[in-house]
Structure formats: structure tokens, C-alpha cells
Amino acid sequence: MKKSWIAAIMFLPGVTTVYAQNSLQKVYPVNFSEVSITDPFWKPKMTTVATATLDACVSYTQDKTGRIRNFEKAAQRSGKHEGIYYDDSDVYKAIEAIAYSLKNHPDATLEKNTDGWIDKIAAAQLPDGYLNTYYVLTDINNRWSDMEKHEDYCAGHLIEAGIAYYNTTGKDKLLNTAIRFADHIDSVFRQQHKPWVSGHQEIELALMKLYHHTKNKKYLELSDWFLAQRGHGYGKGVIWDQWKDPDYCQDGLPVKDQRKITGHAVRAMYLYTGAADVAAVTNDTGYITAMDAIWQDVVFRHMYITGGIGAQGKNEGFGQPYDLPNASAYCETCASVGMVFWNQRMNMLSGDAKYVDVLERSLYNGALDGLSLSGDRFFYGNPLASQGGYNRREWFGTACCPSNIARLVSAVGNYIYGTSADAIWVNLFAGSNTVLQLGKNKITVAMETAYPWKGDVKLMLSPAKKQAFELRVRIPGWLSEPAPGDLYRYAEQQNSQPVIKVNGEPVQFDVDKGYAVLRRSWKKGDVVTMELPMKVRRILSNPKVKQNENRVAVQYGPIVYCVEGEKDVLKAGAVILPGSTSFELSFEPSLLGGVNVIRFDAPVVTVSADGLSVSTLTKKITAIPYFTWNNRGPNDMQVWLPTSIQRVSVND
């Protein structure tokens, strides 16, 4: 793909774009496509994928559930539709995430059994454009009727599906389809004047990025109808008609005078990330007003320490502020993948760095928890404690966190860096390599460093030609403090700087927005080193988070720990974390597929069998990554350890 500044060309996941005239938007991330990831973290984590997850989900997506065969039968116009109403969005996740992999790790087999897939797609297109296999195969009479049957959430994974496919592959059949029901959903709703509230968003981001990529306004004006359509008592559905809950997809108020988190959590990401989409080109400050009061909202009273959302199972989505209970948190990984998207918009938009250091929490965290360490075990949702009868699946009926965090991982050079007219930006740390272009000149730069195990970070940057501009490097926010706000804080506060150096000698930076800001005439060779400080933390919530009163929380680096009991030997939730205690670190090889572990000394708390005898007893205990947990059996795991026997419990 040809990158040209001088059309002003930007990037955004699987998709390429033209700068808005006066746009508000900040930074421009470069696409996945044009990033070589080279980490030792990371790519092997993309191997996994593109081999143990793809396959799982082709399994279930073609041999073990309806969803081809749904296709299949649309296509005849008859049968049985199998399954639930939205799983066509999870054939198109699929087709994405396998779009993204195959850029990295191409594969001609599963390449053709792709097309194979894409040909019984479009096969069950209606001449008029619509495509949803669950109304064809019931009553197509009753189509666009209900609000809360996905039929436009699966428009819009159909949507990028087809734009991730073309831009892997070159082949635009999918893409082809995907644009003849936008075109559909456009000329019955928007040109009709006709409202229609979407039940699950995603149709929004979708459109920003088909508008984008086909630089058709429509689509523009046709994600923005969607916003506009949400706060003004539409809706009409199962939400609406029997729940008599709009809160719940976040059509209580209008977006633009919505201040507080409502409702389920993957929704709202989907909503917030397309309307930041939509006021990058629009310049509508009404959204960009709404969404910086909302996202303090979840950032400061809503967000649990490992960046996942949604306490609650019973909505998927928000309680009440401060209520953030751990053995029965929700924090479904596809809201963990949700804060991810959002947050690189808000980063976009603002060029502050304190939204990526959340995108960062949540993507090592709270997202990648969600998946096994052999690729193909999954969790819907990311408890912070158990009694050790939680434990991954290998599949769901309702299956959108697989694919989810398959397209995640395989497409996580989109986070990277990032361009602005005059300035590269760094915004994640991970071996890669990429051609950047600013203005008339090319930059090759390429990034060495074994975070999140170590802090040490060298980039490598070789203009053609000698050229003055500015290189951001974000300052990690974990250095003086676990999250933005006051819903956690350090328990030894600590405000570390990094030491940066170039070509050998230590310089002083400007700090902007959180980012380390290096001015100077780069030429070719130049090598930037920053030294990231990184110590075990130990972090402290709230008090107006009642279930972590007494509890600490351990940290290294962007890493979450927690203590795991390893077949019922250690009860994790009876081990106590005094505030006197000493660790140490060490990177273990051969566990867990390589990690950073915590080892300390601390008592243990260990009740009799007829439960009227407590004693404890000082063991050496080993604390893990926390998304690494439940990859050795169904085991006890606990993030918040009590600092006192009194509050000896998983329970909270």
C-alpha cells in the first residue's frame, strides 16, 4: 500500500483514509499492514492465533455449528435457520481476523476456504442488497421490524470484514457485498427519513471506515444519521417494548448530551469509538464533549484494575460507580477489545497519552486474558477471583469473544505508532519494523525491546534524507500511577521518570500530553534508547471500592499480577500481602510460555475441616501475570490480596 503525504493519506485499522479539512483528529496510527511485528511477546502470540485460533474458530464457524450452512440455505431460500439471529456477525469476525492473519502468516489453504466461504455469502444476497440469514430463513416479511435483532450489527462486521479482506487479499467480493447493503440500509432508512435505532452498535465504526475507504460521503452522513437517531424515544424492540430499558444501549439521552456510562459495555465501546469516528471529519465538538465526560466516567469510578469494564452480569455492562466486585466481575473480553478501539480514537483525536495508557491495560490485561495460551481456549468473561470453577471454554453459543480477540492480536500493529504532519509517534512498545512517510521523505524505523519484561526500548530511525520533525514517545502513565484518576493509586508513590538517550547520549526531552517530545534534525543511523524504571507495585484502590477495603493489588511494569492455587494445594484467596513484604522478580522460561514472575514470603491462612480452627502459616508464594491464570487447571486466582486475616475471602 502507497502512502503519500502530500494527498495527505492517513491510516486506521484496515482502512485508508483522506484528512478532514480543520480535522480535531491528532494523530494518524499506521495500519498493521505496514508494520512488521518482530516482538518477542507479541509475535508469538500472532503464531497462536493464525494456527490454534483460526482453527477453532473455522471448526465451529463451518463443521460444528449452522453458521456456513445458514449461508448455504439463504442462498436456496429455504431451510431451517440454525442457531441465533446474530450469528452471522461471528462468520464476518472470523473473515476479518483471518484477513488480518493471513497479511502476517499467509496460508493459501485457508486463504481458499475463505473464498469458498465469501462465494456462499454473496450467494445469499437479496437482489435489493439485504443480507441477514436469520430473516431469509424465517419470515423476510418481518425484516427491519425489530430493533434489537442485529441485523445492522451484522451489516457492520460485514462491513469490515470486507474491507479487511480486500486490503489483505486484493479480492473485492466480499467488500462488493458488504457496500451493496450499506447501500440498502441507506435507501430504506436515511433517504426515507425513516428512524431506526440500532440495538447493538457497530454499524457506526463500520460505515466511518467504509466511508474512508471509498471516500463516498454517504457513508459519513449515513453513520452520523445513526448516532443522531439515539435519545429521541425510537426505539422499538425487545429493549424497548419489554425490558423498558434504553439505558441499556445507550439511547436514554442523545449521544451528544449523554455524560455517564449506561448499559451494556461492548455496545457502548462500539457507540463511543464510531462517534469519535465521525467527529474526527464532522469537527462536532458535541461528540467529542460527550465522550471525554463519559470516558472519566468509566475511567475513574467504572474501570477495574486489569482495564476491564462491566461489573455486572445480569445487563453484560455498568453498575453503580465504585461497585466493582471481583469473583462475580463480567468484564467480558469483547468490552476489553471495545476499550481498545476507543481509546486509540480518543488518543487519535486529542494526542494524549493517557488513553493509551489504558488501550494498554486493558489489550495486556483485561483483552488478552480472554485468551488461552494454546490459542484455542477461550473466557466470555475475566473474573479477578475464583474458588476454581471458572475456566476457559473451547466455545460458546454466543460466540463473539474468539473471533474478537483473534482479529485483536492479529492486528495489533495498528497501535503502535502513529504520524502527524511534523512528528512520528510511539505509542506501544513491541519489536517491529515500519516505512513511515513524512512530507516528501521516507523513515525507516525499527524497534527492538523485550517489554513488558523489561523497560529497556531501542528504536532505530533512518530518514532517505536528513530531515527535521519531532518523535513522541509515550511516557508509560504506570510510572506514577496505575490508571488516570483517582480510582487506584500506588501504595509508595513514586513519580519515575524515563532515561532516554540519542546515539549514546542522555538528552532533555519536552514532556506534552504524556509524551516524551525529542526535536532535532534526524538523520540516517540515529538510534533513541529509553531506559522504563520498572519495580513491583503495589496499588491501593478507592475506599469507595468496598470490596478491595484492606486489599492490594500487585503490578510490574503494564502487567497485572495475581495468585494462583495450583491444584488446591495454595488457596489463593488465604493469602495475605502485608504491607512490609519484600518481592522478587525473576523471568521464568519455561512457565507459562515465558514470564516475569513475583515471588514473596507471606502467611497463609489454613482452616480446619470442621471450619473451628484457623492457623497460619508463612509460605514462599509465586505470583503470575494475570492474564496467564487458568492455563494449568481449574485453580483457585485472586487479584486483590487481603493485607489482614479479616479479609481472608473470594467471595467479594
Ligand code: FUB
The other form holds:
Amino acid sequence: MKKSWIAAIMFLPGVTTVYAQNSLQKVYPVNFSEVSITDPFWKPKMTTVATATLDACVSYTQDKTGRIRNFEKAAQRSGKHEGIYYDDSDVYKAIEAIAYSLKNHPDATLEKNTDGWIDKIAAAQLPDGYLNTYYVLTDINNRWSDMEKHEDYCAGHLIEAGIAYYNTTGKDKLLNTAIRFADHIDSVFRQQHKPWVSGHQEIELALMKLYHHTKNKKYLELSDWFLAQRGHGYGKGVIWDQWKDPDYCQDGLPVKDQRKITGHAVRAMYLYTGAADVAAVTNDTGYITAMDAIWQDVVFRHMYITGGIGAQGKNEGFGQPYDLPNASAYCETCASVGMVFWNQRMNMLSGDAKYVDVLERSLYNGALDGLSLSGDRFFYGNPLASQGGYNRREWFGTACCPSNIARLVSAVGNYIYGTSADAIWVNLFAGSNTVLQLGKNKITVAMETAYPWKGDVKLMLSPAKKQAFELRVRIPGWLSEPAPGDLYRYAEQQNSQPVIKVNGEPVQFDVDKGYAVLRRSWKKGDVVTMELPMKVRRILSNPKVKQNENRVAVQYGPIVYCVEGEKDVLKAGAVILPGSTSFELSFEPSLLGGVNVIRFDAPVVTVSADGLSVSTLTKKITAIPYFTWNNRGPNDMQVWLPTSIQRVSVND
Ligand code: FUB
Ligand code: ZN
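Next block: the form predicted in complex with this ligand, after the form predicted on its own:
In what comes next, the whole complex appears, and the chain from above leads the way.
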């Protein structure tokens, strides 16, 4: 197949973005390293990750489990492998998170310790470039025999870590180790036309980062090659031979022929992120056609109101359309992180704000829920209802989620701004400063906001020289609907629009794919303000979601709320929210790190002491942001509240 390779695009700090002619890519995300976060919501979270989450990752990786010891032993080529065959990836993901965090929180001790890890990792690499402690310490002759054994997945995380660490520190040891492993994979498989279906996708997106970093087309070709391996019956290993379920890892059909979401949620998200990255460079519309359909399937039929995905534990992934159990919702933290990655890429390819709407929902709800406010406790799954026995934990045997949420939060600056040849794009609302290159001009941009608690956003633009360009500001989709498609709708329809002013004067604006487009010649000191009318909204599910029948969820801005129980005082499952309920909103600075709460009078079901009669008592209920639940002890919780007594229970 003939491919038209497009000019390389660099996301590296200080490197001017090249807008490829005729490229399918519409938006070029601004890298987090170019964005300084001043935001009252995100900055404290980044500090918590730097001070608590990374400590947890380091101590569990290095001291409390054998992950680093595995590298020490592999360097000696002897010793017993500790843990699970994919544990190397946790070390790499922790390094990536550390690298992002060091950018904003320099920490010489942490950096020195990480340098020590990197020495051990590099020492464990075999002379031919292969690097995997599980096979080095078990039977190296078995390597590359079971496509599910995550060798390429670990390679992908090594590549991401190597690039991140180089970008922050300028140290290239890990990056060079990663490049040698990537070259090994290329020579063993692609160059020899030997089939290999990744049993857990990740390497595709990582190779695309390596391609952008090195500008070496080999990595782009290898990434595309990995994508093209799927769907031809090449799979070999437990997924294929024992479970007989190629759809589990999206290998039932060639990627370009896929139209429905299947299987393991994290695998799917990483696959489509990589496919979008490839398509953005090769202009391969086959991937885009497939992903448009798959995205609709995910968002219209499989997505929780929290932006979480993957309803089932049994495959850590997708079930039947509209089957969205709440108490048993799997909604792995990593899957929400993957939703952020993939939706950013879909926005980049389309310039359509609907993808950022979904990204925002997953980020502020499904993903953030994975991290305790203290930063050192984690949810692996993120259910939408609990009887009280489900709590964040310090760590997990399979520990993919902690470092994943750490790397996402540390690099949240990745999702705020974008540029294109003649436009600046504002996607997320977060206090920040950046300097963007537009043509030969530099535009200093500052944003101030109390989002997500308030809807006022202030943008200050100062081009070095006066310049005409478009400022494209996302009009959040939650103003008119909870999510694209008809899976959810507001109980009270109300299509509110923002008020936008430039230098204090209200302006008319066109709306293009969910963005307010402000065209003018911008000059130093221009100020744009946007008022997003926020109000408490009640959300109903599509009736096909049986679990949410006669239930309602509550949202304010992008934040989904829940009711949390209180021992001996309130059972979340007993709270009813009838249609007539009126709400009071208030910001509570000292509650749960400072949050908006929603108060309402609600009938609460009480059962008589003899258990024979049931009545309701009106109580004042305080709903809290879903992502903050389980920070006040092991309480019960519910997102979808019954509208009448008939539906009372913590549903599943
Ligand atoms: O297999 C590696 C990671 O562990 C997956 O992404 C998670 O779903 C968990 O299974
Ligand atoms: Zn995970």
C-alpha cells in the first residue's frame, strides 16, 4: 500500500510545531512542559502526586515488592523472578510519572534514586537489545512465544519512560535502552515478516512518541505494522489458544474493519490511541472510519456517566450495549486514563470539541476517583454504587493504576491548549500560563478560573506582535447535554450558551464543532472572558439501561455527584430524589480539599425496629463530587438515586 509520509511534527519543548500540509491532523496539542499550571484545582493535586503518590509508587516498586530487585537479578542473569510477568511496566510507568512531576517539582533525591533504577534497568538489557526480567529470570528460550505475555507492552512503557525522562533531565540512558529494545523488536519481527499480535496494546502509541522524538520513520512504520497485524488469525498464546477470544484484545477483525467496541477496556483505549497517532501522520482514513464508529459505540452505548468504561470484571472490559451495572461496574482507573488519551487524539484529528467533552468527563470523574485526596490510596475499579465494603487501597498485585493516574495528573497540562496554523484552541479550563508559537509570532496566554467549581474563565492574550488569528474556545458540551448521543439526557432540557466578552464588550461568535470561534486581530493585553452558566442538573439514562430505570444522577458543571452514607446516620441507598427536588449549591473550602456540595431535602427510607413497616423521613442530604467519595472512611455510596420508594436499594 502506498503511503504518503507527512512532515514530522515535534512536540518537544522549544521546538516549533510544523503544521503538515494536507494533514488530517487539525489540532496540535501543546505539551504540558510548555504549560505552567497555576490552577487552584489542579495545582494542589499535582503537588499531592509529587509528594505522596510518587512516594507510594517508589516504596512499593523498590522496597515492598521485588520489581527493582528483578532488574538487579536480571543484570546478573540469575535469581528468582518476583511478582507477575508484566511488573517491569510498573517501574517504567513510575519513571514516566516521576519525569513529568520533576518538571514542576524538582527533587534531586528522587531524581538520583531514579537514576539508580535506570542503571539497573540498562544493566539488565541483553546484548541483542531484549529486555524483560520475567523471561530473563525464567527461561529466555521461551521469549516471544506467547503474544499475551506483555513483552511488547513493557517495551512500550519503557519507550514512554525513556522519552519522558530525557525530556525532563536531558539524560539519555533510559531512552537509549528503549531504542535498542525497539530496534530489537523491529529486527525480530517486522524486518523478518514474522507475525506478532500484541496481546496488550501499548507499543503502538509508544512507537509513535519515539517516531516524533527521533524523526526516524522506522518507528512509525513499526507502529503501523503492529496495527496491521491484528485481525488475521496470527495470534498465538493464552488469549487465542485457551480462551479462544481474539476480541478480548481487539484481534477479531483488522483494525480498519472494526466498528464495535470489544474486549478489554485498557487494551482498546491504548490501541485506538496508537491508531489515531498513526493516522495523524499517514493520513490513513481507514483507521479514522473505524474509530469514528467505535467511538460512537463506546460513548452512545457503553460509557458510564462518570466517563468510566469497561462494565465487567470478568474481561476487565466491555459487556453488552446498555448493560451498565453500578455496584459491580469495573471502570478501571487505567481505562479512564485511556479515555483521556484516545479522546485527545480524536479531537486532534477532527477539531471537534465533543471528544474533549468526553475527555473532561473521564478526567474529572472516572479517572480522578482512582486517587485518594491524600494521594497514597488508589481505586483499581471505580463503581458507581457501594454497600460500604469497597475502599481505596495502598497498592495492588497488578499495580497498573497508581502510576497511570500519577502520570496523568502530573501531565494534565497536555490537555489544555492546542494550536493549528492560524488558531489557538482552548480545550480545558485551568489556571495556567503558556507561550504559543503561531507562525513567526509568540503569543503569551494566561488563563484564570475557578473551574470546575465556577463557570467564569478569563483568558489574557499578549501576542509579541499584533496578529490576526482565531481563538477557538471550547463551549463545554455539558451546557446542553450530559454526553454526546442519547445514552444520557438532562431531566430538564435547557440549552444554555456562554456569554463571551472581549475587553469587556460582549461579542457575537460563530460556533464550529463545539468551539466558539473568535476572529480578530489580537494585540497585547487583550482579555477574553467567558461565563458558563452552571446549575445543578438532573440526569436520566436511556431506558435501555435497566439498572438506571427510575433513577436520576446529579451533575454540576462537569462534575458528577454522589450521596455518601454515614455510619449510623445515613444509608446512601435509602435516599430518594423525586423530580420536584430543589437544590442548594455551596462551596465548602474545608471539606474534601475544597469542593462544591449540593444540598437538598430528600425522603429517606426508614424501616421500623421490628422490620415490619417502611416509612420515609425528610432529611437534609449533602451530595459530594463522585471523585471525592471514600475519603472519609469506608462508607456506602450511590450515584444513581431512586426517584421513588419502589427503586430504593444500592442497585447493581
Ligand atoms: O495487563 C496489564 C494491566 O493490568 C492492564 O492494562 C490492566 O487492565 C490490568 O489487567
Ligand atoms: Zn489499571
